[in-house]
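Next up: a single chain in structure tokens, the form predicted alone.
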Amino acid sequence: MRTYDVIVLGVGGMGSAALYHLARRGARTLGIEQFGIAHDRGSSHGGTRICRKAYFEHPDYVPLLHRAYELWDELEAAAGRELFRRAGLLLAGPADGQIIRGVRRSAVEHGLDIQEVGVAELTKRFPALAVDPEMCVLFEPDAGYLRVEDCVRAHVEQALRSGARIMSDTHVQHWSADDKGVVVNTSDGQYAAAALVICGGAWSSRLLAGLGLPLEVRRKVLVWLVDFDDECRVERGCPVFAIESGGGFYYGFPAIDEQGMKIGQHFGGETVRDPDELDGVLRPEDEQPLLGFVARHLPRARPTIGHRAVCMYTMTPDEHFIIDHHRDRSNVVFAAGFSGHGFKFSPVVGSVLADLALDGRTQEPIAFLRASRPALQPR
């Protein structure tokens, strides 16, 4: 049985980053992934993810984002290619809505650069987008998008350069831990380590069954528009956008390649009972709200869908992440429940997991993400 310092279960967004940070610190590290690298079966695919600092979800995330930005730049330099495009982010919604109030709170508390945009200015500056007259519009110039699959590949490449080993297409059957270490049984054999890092995404409840975490997996649909004016292209200055409209939160990206403009709906989503049985078929009820958003807010695009994809959100009750030691085993750490807004944090989460696995503690401010917080306790 081969033995390592740390085994990482799941080599998606968070697991690939954890693998990289562990390996670069000199740990003998094994990553185990049930599918291929940068696969399309979980939550870390779909071409792009928004990266932003003025966090409407909670100001406590902003210090982690400062560090994440630094680590994305470091990874980009090591990989030798663009991973993070600072195309800017336009945010719109009611002045008293969740997005605008939250963005302003984070911006004030942390001194972030957020610009007010009038409706007349919006029409001239960003003609691809339209908002309702009563909406408030803000612009975050240092925000943009990450190339999600390439980010995973870059973390994996750098982890391998630092000596990590990865086993893909390998299923975890069982893991156990005691004071001496951990043992992982897989479809390809048994492996041991001093510590275990679990980054299971939508499979977290299965890998962390003993903890009874209140995690709900939701099916989310993405579509790409293929018929639009040049004003919708990133080269023409079209930014990433997030709009609170019609009682919900929609988001989208400029056309950055031949697939077109990606549009998604952040709220809602059908509960997934078994992530192995995710329904990837696009239904009429999936399309209708997205095309309604296009008609209302994207005047330079037509409702013609080309590519489409389905992914999963793993939700917590308060929609905040969980990053912690296992309740019963201090040599097991995990990250779960990223609730559809976690990918931008991947490098700092990976660094934190490496801290916890190797040192037992971290200097990063993650107390508000602990599994012991009241929102996660049985009622």
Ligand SMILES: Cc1cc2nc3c(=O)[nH]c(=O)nc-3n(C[C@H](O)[C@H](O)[C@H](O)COP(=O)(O)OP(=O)(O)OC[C@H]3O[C@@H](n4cnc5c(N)ncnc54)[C@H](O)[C@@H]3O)c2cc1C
Contents of the next structure:
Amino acid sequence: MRTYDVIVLGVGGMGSAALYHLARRGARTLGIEQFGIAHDRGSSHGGTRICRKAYFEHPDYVPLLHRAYELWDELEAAAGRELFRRAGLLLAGPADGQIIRGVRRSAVEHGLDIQEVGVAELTKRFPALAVDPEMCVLFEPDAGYLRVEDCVRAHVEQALRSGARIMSDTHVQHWSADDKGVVVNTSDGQYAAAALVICGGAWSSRLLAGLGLPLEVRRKVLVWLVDFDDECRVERGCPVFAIESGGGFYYGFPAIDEQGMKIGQHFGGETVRDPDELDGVLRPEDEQPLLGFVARHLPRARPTIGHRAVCMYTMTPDEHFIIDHHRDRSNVVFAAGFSGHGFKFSPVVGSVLADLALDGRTQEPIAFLRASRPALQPR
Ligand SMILES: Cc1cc2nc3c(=O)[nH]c(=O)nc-3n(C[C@H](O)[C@H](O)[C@H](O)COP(=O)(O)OP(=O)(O)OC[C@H]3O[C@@H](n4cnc5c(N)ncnc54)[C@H](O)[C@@H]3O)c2cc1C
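Form predicted in complex with the named molecule, following the form predicted alone:
Let us now look at the entire complex, which starts with that chain.
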């Protein structure tokens, strides 16, 4: 049986980053992934992810984001290609809504650069976007988008350069741990290590069954609009956008290539009982709200859908992540429940997981993400 310092179970968004940080620190590391690298059957595909700092979900995420930005820049330099484009982010919604209130709070607490945008300025500066007259509009210039699959590939490439081993198309059937170490049984043999890092995404409930984590997997749809004016292109200054409208938060990206403008709905989504059985076919009821959003807020795009993708969110009850040691096994650590907003954090999560697996603790401020917090306990 081959023995490692650390095995990383799941080489998606978080696992690829953990693998990289572990290997870079000299740990003999094995990553095991059931599908291919940067595959489209989990939570880390669909071209792009928003990256932003003025975090409306909670200001406690901002210090982690400062570190994530540094680590994205480092990864980009190592990879030698653009991963993170600071195209800016336009945020709009009611002044007392979740987004605007939350963004202002994080910006004030952490001194972040957020610009107020008046209606006349919006029309002139960002003609691709329209908001309701009563909406408040903010612009975060340092935000933008990450090329999601390329980020996963870059973490994997750099991990391999630092000596990691990766087994793709290999399913982990079972793992066990005791004081001496961990043993992982796969579709391609058995592997042992001193520590295990579990980054199972939508499969986390199954991989961490003993913990009874309150995770709910949701089916999320993305569509690309193929017919649009040049103002919708990133080179023409169209930013990423997030608008609280029609009962929830929608988001979208400028056209960055000929696939067009991508849009999605952050709220709602059907519960997925088994991530292996995700329904990847788009239905009319998936499209309707997205096309309503186009009609209301994207005056320079037509409602013609080209490419489509289905992806999964893994929700916690309070929509905050879980990063912790396994309650019963100190040599097992995990990161789960990224609730549809985790990708931008993946390098700092990878670094934290490496800290926890190798040193047993981390300097990063993650106490608010512990598994024992009240919101995760059975009622
Ligand atoms: C439509 C959509 C839009 C999003 N938008 C944003 C955004 O704009 N900004 C943002 O920051 N975040 C966003 N997110 C959230 C973000 O993408 C996720 O939080 C993040 O990608 C989750 O990474 P992960 O590593 O937990 O999951 P994944 O990347 O899915 O990785 C889990 C991996 O574990 C593997 N695995 C599971 N079980 C096994 C097993 N038994 N054996 C071997 N391998 C196994 C899986 O195959 C998978 O590769 C979005 C998510 C979606 C779906």
